[in-house]
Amino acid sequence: MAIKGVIFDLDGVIVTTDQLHYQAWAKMADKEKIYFNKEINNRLRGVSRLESLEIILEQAQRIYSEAEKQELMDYKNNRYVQLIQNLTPEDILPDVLEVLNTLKTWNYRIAIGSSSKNAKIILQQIGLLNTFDAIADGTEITRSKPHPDVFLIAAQKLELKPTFCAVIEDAAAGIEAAKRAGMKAIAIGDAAKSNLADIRLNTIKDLLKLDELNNCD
């Protein structure tokens, strides 16, 4: 079955904000005197803000109330939003613009499927807010990846059945979400380690070598 729509994860695929997330979480953890390092941070990729906080709090010396957890998430997000204000179109990852423009020329519908509640802010900062046919983000879901919800919303907005969609992901949780959504899962970066991936790319530009994606059948 030919692919008609391509759904892109945002962080790590279109633009890299991992370091900004790390800085914001590290600031929060330092304030609370909670041990936090890059190994722990890697576990946060592709999951929601609350799930990320719960992972960090595994290192905490006390139990936090729900109200306190919300305060910590707000603290982290405020710091993160400050950091992403410095993003510019120069932060778009290599070859992304060529890939997006080529897919549109080939009449594929393209969407963002991101668990981030700040996805639109990031897209605005890097000049891509109006590039995609649809945007599904963390403001529209209650369950983040590996649940398929954000990808299913993206497909619905594209007016395509899930089986006509392919997902580009750099996190294992996103690959699992794509498969659970009934979509083709195309892995890049760390996601290539997932045994659930249908196709693995060395670079985003390799997407254009997939016989206009029909090799995803």
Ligand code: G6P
The other form holds:
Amino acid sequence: MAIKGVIFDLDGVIVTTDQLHYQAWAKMADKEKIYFNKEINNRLRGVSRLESLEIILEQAQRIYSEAEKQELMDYKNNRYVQLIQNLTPEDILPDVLEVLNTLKTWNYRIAIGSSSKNAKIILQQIGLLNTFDAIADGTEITRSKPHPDVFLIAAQKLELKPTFCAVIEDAAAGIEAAKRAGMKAIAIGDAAKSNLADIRLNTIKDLLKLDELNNCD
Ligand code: G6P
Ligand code: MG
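Moving from the form predicted on its own to the form predicted in complex with ligand G6P:
After this comes the whole thing, all chains and molecules, with the earlier chain placed first.
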């Protein structure tokens, strides 16, 4: 099936915010004296704020009430929102602009499919708010990745059937979501470890070399 649309995850694919999520969660974990490391952080990629907190709390010494969980999420998000204020177009990951521009020249439709409720603020900060044909984000879904919802909304907004879409992801949860949506799942970074990935790329630029996405196709 020929691909007509490419849906990009945001955090860790387009921009370095995966590091900022990590910093903000680490600060919260430190405050609560909860063990946290990069390996645990990799499990938070693509999953919602609450589900991320629940994963971190697996290491906690005590049970947290719902009200306390809300406080911890607010603490993390306040810190995170402060950190993303400093983002600029320089934080766009290497080769991303070239990939986006080339796909546009080749007449692919491009979208963002992110679980983050902060996606639009981030896109604004890095100057890409008007670059994509569609944006689907955490404000539009109740079930985050690995549920396919955010990608299905992105495809709907692109006016494409899921089978015509490919997803680029750095999260194992995102790769699973793409497959459940009936899309081609392309992994970079940490997502390469997912055995559900259709294709694994060393760098995002290798996307332009794929037969499925090459204008010579
Ligand atoms: C992205 C990130 C996750 C994050 C989620 C929710 O998918 O990969 O690590 O937990 O968004 O982000 P938010 O900005 O809404 O807390
Ligand atoms: Mg990601």
